[in-house]
Each structure stands twice: as structure tokens, then as C-alpha cells.
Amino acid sequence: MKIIQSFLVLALSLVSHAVQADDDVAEGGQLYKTYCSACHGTEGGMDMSKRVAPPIIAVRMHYIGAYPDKTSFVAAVTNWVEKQDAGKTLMRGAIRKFNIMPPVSVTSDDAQKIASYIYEGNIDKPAGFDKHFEEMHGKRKMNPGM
């Protein structure tokens, strides 16, 4: 009986966390509607004179390609929200021709249920992105979720 009531508590503490996490992908996507979608969304396409920042689909092929998991992947986008530093980034290109990111006002929390999000949400690709990824980086496969 003992058994039976360890394998239903473990059980339960599972499921609690698995939705917990989507809560926090699903309140990321929303964050990431109000504080990034603005500048990073698919408002543009690809044509960069109609941009102020990089698509997030970009952003999250870098960040994934450097960090595969998402426990580093969080903590990475996460610590790029709270210090935007140049010369720790992983899109260079990026910064040549939009700068630096400004600071955002969140929270460490919403940070990181955005960078959940990027993670593992439904992100949008901007019209003639898939070109562009083939011009830029010929034709390697993209990173998984993508």
C-alpha cells in the first residue's frame, strides 16, 4: 500500500510541474506579446530596413544552437534580458545592425517564462525567413523546434 501511495504522490508532483511549466510557456507568450513582440515579431518579414531588431525565431536558433537544453537556454536569455552586453552575444550580426538591445523592465520571473516561451512556444516565422537561414547559413539543417 505504501508503494501504491509513493508512486501516486510521485506521480501527482509530475503532473503538477508538467502544467506548471506549460503555465509558464502559455504566461511567456503573452509576456512576449507585450514586451517583445514589437520589435523582434514578424512585423517586416525579413526585409531588415523594416525592422528594429532581429525575428525571435532567429534568436532562438542562436540560443539553441549554444544551448541545447532548456535549463541553460532559460538562464542564458534570461541573463541577456536583465544585462545586455555586446560583447557576449551570440548574434553579432545582429548588433552591427540594429545595437544593442535596450533594457526591458520585467521581472527575473517573467524573463524567464518569455525565455520558456522562445524555448518551446509556437514562435511565427516572418515572411522569407527560411530563404534568408538558407542565404545565411546554406543549407544546414535548422535546429529542432523550429
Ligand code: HEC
Contents of the next structure:
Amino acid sequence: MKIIQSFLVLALSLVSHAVQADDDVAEGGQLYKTYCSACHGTEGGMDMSKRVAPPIIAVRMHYIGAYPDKTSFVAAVTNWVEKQDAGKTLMRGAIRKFNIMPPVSVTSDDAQKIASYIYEGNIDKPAGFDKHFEEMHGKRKMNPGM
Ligand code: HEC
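Could you switch over to the form predicted together with ligand HEC, since the one displayed so far is the form predicted alone?
Let's see the whole complex now, leading with the same chain.
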């Protein structure tokens, strides 16, 4: 009986953990719209002369390449949002093209939720992104998680 009880407690806590993670991704999506999509959204499409920042799908791909697991991905993106440090960039070409990202005022907690959303949420990509990516980076296999 005791074993069944502790099993139930464990199962419940696993479920609530998963629900919590889903909530963070959903909330992160809303926060992303508020704080990031003006620059990283689909406006301007793939015409970089009409954009002010790389599309968020490009950011995801660069960060997943360097940080495949969620914990380190979220930490790296959160660090960047808290402090833009050119010495830690994964997107040197984007800094050259757009200049370094200006500071954004979000709490560390919100930045983590946004980062979870960028990692595993249903983020958008401008029309033509896949073609551009192939031309830029060849037909190499996309990173796991894509
Ligand atoms: C005012 C426009 C603007 C806003 C708002 C903005 N960004 Fe950026 N972001 C940029 C630009 C421009 C770059 C490309 C240059 C660079 O990497 O610094 C960039 C690059 C990045 C990078 C890659 C950094 C690197 O060089 O490795 C990450 C990660 C990122 N943004 C996350 C976010 C997140 C998350 C938000 C919302 C909390 C956000 N950005 C809001 C303009 C913006």
C-alpha cells in the first residue's frame, strides 16, 4: 500500500511538473509577443534590408546548435537577454548587419519563460526561411529538436 501511495505521489508530481513546463511555454509565447516579436517577428520577411533583427527561428537554430539541451539553451538565451555581450555572441554576422541588440527590460523569470518558448514553442518563421537557410548553410541536417 505504501508503495502504491508513493508511486501515486511521484506520478502526480511528474504530471504537474509537465503541466508547469507547458504553462511556461504558453506564457513565454505571450511575453515573446510583447518584448521580442517587434524585432524578431516575421515583419520584413527574409529581406534583411527591411528587417531590424534576425528572425527568431534563426536565433533558435544557432542556439540549439551550441546548446542542444533545454537547460543550457534557456540559460544561454536568458544570459543574453539580461546582458548583451558581443564576446559571447553566436551570431556575429547579425551583429555586423544589424548592430548589437539593444537592452530589453524583462525580469529574469520572464526571460526564462521566453527562452523555453523559443526552445520548444511553436515559433513562426518568415516565408522563404527554409530556402535561405539551405543556401546559407547547405543541406546539412537540421539540429535535433527542430
Ligand atoms: C529592438 C530590437 C530587438 C528586440 C526588442 C529584441 N531583440 Fe534580440 N536581437 C536584436 C538584434 C538586432 C539582434 C542581432 C544582433 C545581435 O546578435 O546582437 C538580436 C539577437 C538576439 C539573439 C542572438 C544573440 C547573439 O548574438 O548570439 C538572441 C538570443 C535574442 N536576440 C533574443 C531576444 C529576446 C529573447 C528578445 C525579447 C526578450 C529580444 N531578443 C528582443 C534586436 C532585438
